[in-house]
Amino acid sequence: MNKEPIVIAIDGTSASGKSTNARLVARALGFVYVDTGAMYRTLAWHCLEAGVNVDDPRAVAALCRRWQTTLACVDRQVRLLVDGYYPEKEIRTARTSEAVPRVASVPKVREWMKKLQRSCLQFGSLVMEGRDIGSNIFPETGFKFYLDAALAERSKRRASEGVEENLAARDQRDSQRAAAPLMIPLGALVINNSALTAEQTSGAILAEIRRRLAEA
């Protein structure tokens, strides 16, 4: 493969299978997996722990500037540590999930996250999933994918995880925010996986990646 690190950008709507498929693709290629959503969740959790009002953009941005964080790569997965701690379970609670869209919409937060996420290249070739990877974080990559599925199917997936979330409202917030809104990146391969298994979806992504690598 390339000597230069490669970035596979996997964007998409909530419950479109980004995490599952990004993990499968990373494992198949031997790349490092980056869940950018977990980074925003970590900030949301930290805001709640610190008693910061997540509806106050200035307060959230101020906390983001001063919190003590480091990146670590554990088992080929990048983690954002706060004071050396990774809140793996805490960031998946309903309380944290509810706060995430609020902190993620703050422009200064997204600026900070962009620098952090681009610095993940220090760990080598990446499979990075999120909502603005191909459009904002690594727009220069030649490997962009956008996953989507019917709203009813995505809602069913969330329910099977025991999570109640208004996905239509989340989609609207993500696509209408001023800073790095959710959109289909230029040049991305769009995959609607409403009727596909994770293996079929990741298989389609891998086939396209290998085709492009062979051409290069």
Ligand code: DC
Second form
Amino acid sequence: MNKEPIVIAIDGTSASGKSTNARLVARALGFVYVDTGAMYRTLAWHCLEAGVNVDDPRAVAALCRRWQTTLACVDRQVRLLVDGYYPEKEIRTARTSEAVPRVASVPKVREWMKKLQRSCLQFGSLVMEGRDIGSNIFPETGFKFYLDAALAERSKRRASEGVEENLAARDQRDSQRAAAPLMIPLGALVINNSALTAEQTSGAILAEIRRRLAEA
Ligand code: DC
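Could you output the structure for the form predicted together with the named molecule, given that the previous block was the form predicted on its own?
Full complex below, order starting with the chain above.
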């Protein structure tokens, strides 16, 4: 493959299979996997731990400025560390989930995240999943995908993970925020995977990547 690092951008609605498919695609290509939702979750957790009010955009932005962040690449996955610690379990609690959209809607936070997320190229070619990867973080990449599935199917998937969540409300909040909202990036292949398995979805993504690489 190319010598220049390649970025595969996978965006989409909540519970549309972004993480599962991004992992499968990264493994198949031998690329590094980046879960940007986990990065926002880590920031939210850090704010809560540091006693920073997540509803105060200035205070959250100030914490970002002060924070001596470190990115680590472990088992081909990027982690954002807090004083050398990766809060793997803590970022999945209801308390953190509730705080994330508040910090993720702060424009200064998104600027700060953009630098950090682009710096992941230091680890090599990437499969990066999130809400604004193709539209805002790596708009120049030729490999953009947008996943979606019917709301009933997505709610069923979340429920099977033991999580009851109002996905429609979350998607609406992600789509309507002023800073880097969730949208279908220009040039993205849209895949509705309501009736597809993860193997079929990731297979379609891989086939398209190979087609575009052959064309390039
Ligand atoms: O994908 P997730 O559920 O772990 O994302 C957590 C939150 O972060 C969710 O509210 C959307 C937000 N997010 C974002 O605004 N931009 C991203 N690139 C990734 C996640």
